[in-house]
Amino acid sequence: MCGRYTSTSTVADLASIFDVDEVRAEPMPARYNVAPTDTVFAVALRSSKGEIADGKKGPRRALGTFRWGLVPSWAKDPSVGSRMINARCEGISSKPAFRAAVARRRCIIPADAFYEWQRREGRDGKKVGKLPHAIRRRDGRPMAFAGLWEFWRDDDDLEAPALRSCAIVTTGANELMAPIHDRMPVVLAADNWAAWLDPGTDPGAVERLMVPAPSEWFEAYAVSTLVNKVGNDGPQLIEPLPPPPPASGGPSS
């Protein structure tokens, strides 16, 4: 799964990297502990009719903001979104919460790193807690998480603006991630961004994109348990833990 990540790239950088046609997001400060229900950046196609001033026709790639935690259009209230931060790729097209979004409303959620917790065991084999790890691209570029998004409207307040929410698609772990956790976000290669965003992409082709990214793209390292608390933030959360002291060489002579 993916329950926390960092968002430190600027709006201008994201607009350039993801080649967006339109920015519909206000700048946000760098965040090192993005958590469920937070407002997050995402790239999606925005329908457009006729000729645009820049000569481009059809859907435009837009950078906007969404609430993390997908709220299906049929939900009674938005609280359900806190339980739908991730969408497992296995059987996703048949799941009521995600099948409409995976067919027509796919997005890219930029992240500069994500956190995952590794279970630890003592010498007796008993669990002794979890150690957080940060995972990021080796080349320093933002990751493109495969995402889904939805509209939700309050039937009791039809004049209220629609809520736009999103979820991160997850898949099985690659070789780098497997010792840490058995799941990871789907991270899309740049060559696949257009196909993922396009609702006209063949469903079979969409399914083939929901696979683990190559291990060589990433680096992973242990970080402080400061990240465990949602209220903590700052660059210290992403700093590597110092290496453990060397094992004792035995009694001195």
The other form holds:
Amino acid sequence: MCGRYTSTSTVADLASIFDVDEVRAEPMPARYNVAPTDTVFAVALRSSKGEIADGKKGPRRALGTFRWGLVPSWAKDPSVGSRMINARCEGISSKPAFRAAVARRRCIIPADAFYEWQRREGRDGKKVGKLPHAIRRRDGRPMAFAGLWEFWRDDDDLEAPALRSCAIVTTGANELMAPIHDRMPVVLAADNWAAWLDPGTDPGAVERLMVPAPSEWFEAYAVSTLVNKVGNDGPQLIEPLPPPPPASGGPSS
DNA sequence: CCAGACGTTGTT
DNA sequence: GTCTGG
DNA sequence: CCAGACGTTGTT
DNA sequence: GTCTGG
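Okay, that's the form predicted alone, but what's the structure of the form predicted in complex with the DNA?
Now the full complex is given, and it begins with the chain already shown.
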């Protein structure tokens, strides 16, 4: 799955890379530990209803900010979003929480790396803990996570600004990821960005985009458990973990 | 009909 | 809002 | 995803 | 053990 990632590219770089023509996001500092419920960048098409932008003509893609954790429009309060941080691609179109968004409100969530925790066992099968790994593109470019977004209004406070929230679509692991974890985010090829964002794309075509990206795009390596704590941040979180000390003979030798 | 869920992950 | 379970 | 909490009452 | 918050 994908429960933590990094967002280190600048607004200007993202606007350029994703061919965004309207920026509706204040710059944010580089983040090495983006966690659920955080405010994140995402790219979405402007809609005729003005959900992303006002009614101006011309621009097509907007870079905006969203709360990570999709809050369905019918939710009583936004807390349900904490459990909607990912959307499994399998059966996604029949899930009440995601159905509307996958049909009409797809977005791209940029990320520079994501984290996955590998469960590890001791020699005797006892649990030893979880080892976090960072996964990033070999070419150094930001990744485009396939995302969904929603629009939520508080029925008790119609004056309040609407909340825009998002979820990351997940799929099975590719060969690189398989030893670490059995799920991974859908990472879109640049050639598929337009089709993913376009609400007019045929549902079958959308389905075919929600597949594991090729292993060859990525590199993965173990990192320290500093990332476990959401309050920790900084480039040290994606530094490769030094190899463990040579196996000492244990209690006896 | 109304009430209640609406999600993912990992683990046994 | 819409579907499922009772 | 991991870390950290894990409760009630009454009132608007 | 299970849920909530970040």
